[in-house]
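Next up: a single chain in structure tokens, the form predicted alone.
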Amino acid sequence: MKTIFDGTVLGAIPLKNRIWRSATWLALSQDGRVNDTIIRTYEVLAKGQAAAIVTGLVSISPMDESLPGGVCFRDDSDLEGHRRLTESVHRYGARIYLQAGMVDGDVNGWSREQIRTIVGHFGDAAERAEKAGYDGVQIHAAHFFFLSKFLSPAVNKRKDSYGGSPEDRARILVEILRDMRAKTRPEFSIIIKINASDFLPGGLEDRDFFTACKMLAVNGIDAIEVSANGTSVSGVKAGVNEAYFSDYADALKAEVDIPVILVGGHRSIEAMNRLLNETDIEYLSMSRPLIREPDLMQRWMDGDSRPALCISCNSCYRTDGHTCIFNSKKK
């Protein structure tokens, strides 16, 4: 019987349990660099016993604009801060992945040469992340950021080899994966976060989602984190409406033979263990519950099995540093 407490190995990376901290925008950088506040935030999460932490979106290309308060990693001048971050997390036995992405870009207007330049920027970011001590990178192809738009037939209207069919719309992801592999050691972990649906008329359908994932699996992606547009659903209740993207992740497991990570609405040990045993999903990732309780996994390990205290109010999106309003009230 599988449980969230199982130790596993993802590729060459040992993981002490099945719980990941999913990428979360912190808005804590003033100049695009890693700072002490960011390091302390991830250090607290590492102490809380999540197996792996994925950073918030890191902008990896000079052709991109970062999110407000976002972190960049576009050249070696940023290495020191990122190295301090990975060392801090590793001190507590957690793994850390750099979420490599772009906020926006001209999906339909950029030339193939410009796209190939972007592909190279992603590969360079993986090489740089390995130098900084990250255990791996996560390619961000979800939530209608740049790569997600490439996948979506509602947005991508290109007539060349990067548009038209599901295979061509996914081509950029495969090229990024191959370039990352060429620039890193074989044991360096590369995963992806991807939309299963855009929830838009004319948007991503099952065929598009499955095609992209199967292409990535054939080309050596280590794991796929399944998400979709319409994240951060409000009103999630333990035992009632948890794991709201689980049908997509379960269906994907029938298409690929690599680990699948499911994000979205996990709140109770019982529901998560049931999901692990009734499907072939291997890992579960969480964001908002770990904003309110960064030590949630430790609490559960210590025997306090109450569901996560997060009430899915989404007020954290409106606070400085995206902190939980209930934690602020305690101070």
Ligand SMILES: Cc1cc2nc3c(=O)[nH]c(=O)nc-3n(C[C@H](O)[C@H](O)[C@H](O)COP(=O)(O)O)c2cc1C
The other form holds:
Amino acid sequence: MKTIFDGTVLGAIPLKNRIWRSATWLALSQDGRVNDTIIRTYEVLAKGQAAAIVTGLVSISPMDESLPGGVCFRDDSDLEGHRRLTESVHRYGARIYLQAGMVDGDVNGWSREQIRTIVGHFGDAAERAEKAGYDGVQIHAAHFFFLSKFLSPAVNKRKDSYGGSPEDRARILVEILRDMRAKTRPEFSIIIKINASDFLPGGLEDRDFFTACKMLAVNGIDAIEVSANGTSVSGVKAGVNEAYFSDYADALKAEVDIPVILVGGHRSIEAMNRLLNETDIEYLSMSRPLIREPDLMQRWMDGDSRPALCISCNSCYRTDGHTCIFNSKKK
Ligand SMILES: Cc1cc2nc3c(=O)[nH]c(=O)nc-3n(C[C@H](O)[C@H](O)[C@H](O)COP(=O)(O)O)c2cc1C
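The structure above corresponds to the form predicted alone; please provide the structure of the form predicted in complex with the named molecule.
After this comes the whole thing, all chains and molecules, with the earlier chain placed first.
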């Protein structure tokens, strides 16, 4: 019988339970660098007993723009800030992954040479993340950000080896994974967050999703976090419509033999434990519930098993610094 409270080991990484904090862009950096407010936010999550925290999207290439208030990690100039961040999280026994991504880019216009340069930037980011004390990196290939567009036949119209068949559309991801592996120690953890669907006419289908995941598995990815476009579905209610992408993750487990993390709409212990036992999914990740209650896991460990208080209103996306409106101080 599996439960969310089980300790496990992912590759070489011990995890104290099965709950991850899914990547959440905090919108708290003024200059692309880590600051004390950001460190404090992750520290509180670590103290609240999330087993592993994935940072919000970190822009890793000078060929990219950045999210408003987003963190960048394109050179060594803020290594010290990232070191302080990883140390604060580790102090509470949690693991910390850097979400390596690109916001956007010219999927169809960039030359093969430019794509190879980008691949190198991802590899460099993994090397830098390891130096800064991260337990691993997560490649962001979901939610219609740059890498997920490569996967989509609705967007990727390239005629070279980076477009066309499902294998060719997934090629950039495999090249990134290989470059990251070549630049880090074997025990450094590399995972991916990937779209199972983009819900576009002529877009990503099961076959594309499975092919990409199988290629990544063969090339040594440590885990796959399953998401899809329109990720933060509103109106989730405990016991009613939780875990809205679970069919994709469940189907993926029939195709690959590596750990799968499922994100999206987890709100109650009961539903999560059921999912862990009725499927082969190993891990569950949460974003919005932990914005409202960063200590949710601690609350559950203490025996208060009421579902997450998050009402999935998505107002957190609109606040200045992505906080919960129920937690913001009245001015
Ligand atoms: C404010 C906010 C920022 C987010 N930023 C990111 C991000 O940087 N990278 C990412 O992969 N997903 C991001 N997400 C999506 C979440 O990781 C997650 O996939 C989604 O919210 C569904 O999970 P939930 O129901 O637990 O919130 C963000 C979500 C929210 C609410």
